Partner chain sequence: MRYFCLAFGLMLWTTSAATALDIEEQRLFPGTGDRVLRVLSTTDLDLFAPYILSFQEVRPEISVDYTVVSSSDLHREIRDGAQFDLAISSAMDLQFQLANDGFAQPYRSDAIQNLPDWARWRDLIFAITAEPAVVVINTDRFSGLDLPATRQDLIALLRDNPDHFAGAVGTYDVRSSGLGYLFATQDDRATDAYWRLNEVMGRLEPQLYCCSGQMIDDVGSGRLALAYNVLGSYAADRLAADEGGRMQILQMQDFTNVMLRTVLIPTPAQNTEAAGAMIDVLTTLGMRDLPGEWPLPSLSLAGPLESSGLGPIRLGPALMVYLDPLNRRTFLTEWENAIEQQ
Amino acid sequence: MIKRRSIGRRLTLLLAAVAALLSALSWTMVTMLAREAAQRTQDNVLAASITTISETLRSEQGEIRLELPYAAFAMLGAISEDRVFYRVTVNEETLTGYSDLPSPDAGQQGQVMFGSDNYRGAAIRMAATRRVISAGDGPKLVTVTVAQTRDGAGAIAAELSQLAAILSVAFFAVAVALSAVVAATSLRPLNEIAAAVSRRGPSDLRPVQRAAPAELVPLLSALNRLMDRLRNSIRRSEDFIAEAAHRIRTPLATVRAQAEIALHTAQGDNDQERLRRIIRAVDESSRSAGQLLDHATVAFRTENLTRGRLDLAELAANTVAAVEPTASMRDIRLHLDATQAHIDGDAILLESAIRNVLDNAIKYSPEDTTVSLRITSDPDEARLEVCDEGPGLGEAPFDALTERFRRGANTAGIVGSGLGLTIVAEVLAAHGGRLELASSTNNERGGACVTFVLPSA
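Would you pass me the chain only, in the form predicted together with its partner chain?
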């Protein structure tokens, strides 16, 4: 089984993946920034603390003195509950504080240096500054270091990071939902075109005229070109058939006329029989050619139907009048029971369809019978029912009779090509109508009932 890949799914997944990446990225960045910001805050306070301490440095009677100001530690206590360590060295010797406290790498005099380390089992952040103080025996380098554990800064950073994580997840969820919407929206034109094409009738080969997004224009024009070629090739073959039928008919008429003359003058039964067979074959061929021509006409006209408001009763009456002579030759009565029934369509095609049906009714009915036409209409549909008293359509289902060149079993000796009902069905389909075939229920001998169903206009 071929697994179908969905562009929509793929687009959604891709967009979601991008969103996930961006979410993760933004979370990482916010986390880093939060850590940085928390550290800077701590650094600033540490710097302020060592500055206040180093400002109290002085030399008194040759000794370095300092007074740890209350504020120096109070400010550290104010921002967090972090442990505090400090150390003051004079020429690398501890003057006061925690003598094992590390110090950040030496910086320039007066500059505040920062560093991170571990002390007494805790991660610490330290700040240090150096000052030269001249005491009794010359200048001395005094280093003030203050360190603080990093729990407070870490807690702030972790809190912000957690907040960022929640926001990132929310962002991701929204992005996924939007991705699905975006995917659906971008694929809508494609789906619309597909729907429009699949809605078309089987012989509708008109170009697809739709406003399509730029990406779909090549596909659409390729499709339209393909349909155009297809239509042209169908047209050409129909033209060819029509041309061929036309060209065959004329010589056949000549052959038939000559054969008739020969039949009248022929002496032997054998010769007469042979000539009759020739005439019959010619009739069959001629009928086929005529029907082929009609069929080609229908195919051509359905492509661009000339529609007009028509009265089905009028069309039926015209056709009845046209076939009246043929019918009366076989003593068949044509009975038209008509009411006005307006429809929208092509008069030539519809008359051709009615003629084919009447032709069948007359052709297959025995002599001295009646063919009745009945027209009914309601706001939705107009119906033309043609019932005869002939042998009927045989065994149901009758749908096969509308296939090309399909003739029934009851046609022995009756000239026909098998295209009549094909033409009828195609004409009705082009008008949005349908053909119904049934056995007649009007009389005990059966007979066929052929009904046109057309949308009312």
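Alongside the form predicted together with its partner chain that was just displayed, please also present the structure of the form predicted on its own.
Chain alone follows, minus partners and molecules.
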């Protein structure tokens, strides 16, 4: 068994994988940007703080004086509750602050330098600047360093990263749902084409004429080419059967005529019995050939029905008149009870179907019996019921009798091919109707009832 793979599922999974990748990338980028933004904010505050401290440096009596401004540390406490460290050195000697506080690499005078380090068991971010102040015996190099722990900036970055993760998960969930919708929508034309083909009957091999996306046009073209080849193959087969049946009927009629002549002149009982068997075999072959020809005609015309407004009662009356001589030879009466019943159909196919049913009724009915035809109609349906007084249809179910070459169990000894009801069922199906089979309850002898059900015109 070939393992089935769902295109819709594969497309959904593929789109979901793309959405997951995009979600991961977006979360990574937002996290990186959040960390960079938090660090940049901290750097800006540190730079403002050391600038404020640097501006308060002054020279008095040859000494460097500093009054730490409150605003410098207030700025650092505004963004978080991290610990703050500072150090001011004059010519590398600590003037005030934490003497062991490290300092970023020296830069040019007035330039703010940043760096990261660990101090007293905590990660810190540092900013430093240098300034030359003239005091006493000459200019002195003053370095101002301010550091702050990174817990606050890390918390801000983590909060933004968590929010980005939540948004990424929500984006992924929405993307998966939309992927399923997109996959179903994209495959809808393919499903519509499949549904249109599956709704057709077994003999409907017309090209599929439907609007389709450009990607499905090659598939649709290949399907139509396949159906065209199949239709041509079936048509050639039906033509061959029809031609063979036509060519067989004439020689069979000649053989039958010669056998009947020989039967009349035969003297011995054995010879006569052999000739009767020959005549019986010829009759069976001739009937089979005739019904094969009818079946080929039905198969050909059902693809291109020649429809017209017809009166079912008139069709039945014409067919009854055609088979009347055959029925009279066996003293079988054909009784037609009909009212007008207008239908839309192919006259040749419907006459063929009615004739097949009447042939069966005459063939299976005992002599001196009646075959009844009754036609009724309503606004929706027209019905033609044919009932005989023969052996009936055998045991139910009766639907199997419409299969090719299928005959009932109670038809032994009667010439037949098993194609009559097959032809009738195919003709009615081509007209949108149906065939109903039942046992007759109109007389004591029993019999069969075959009913045509066709849409009213």
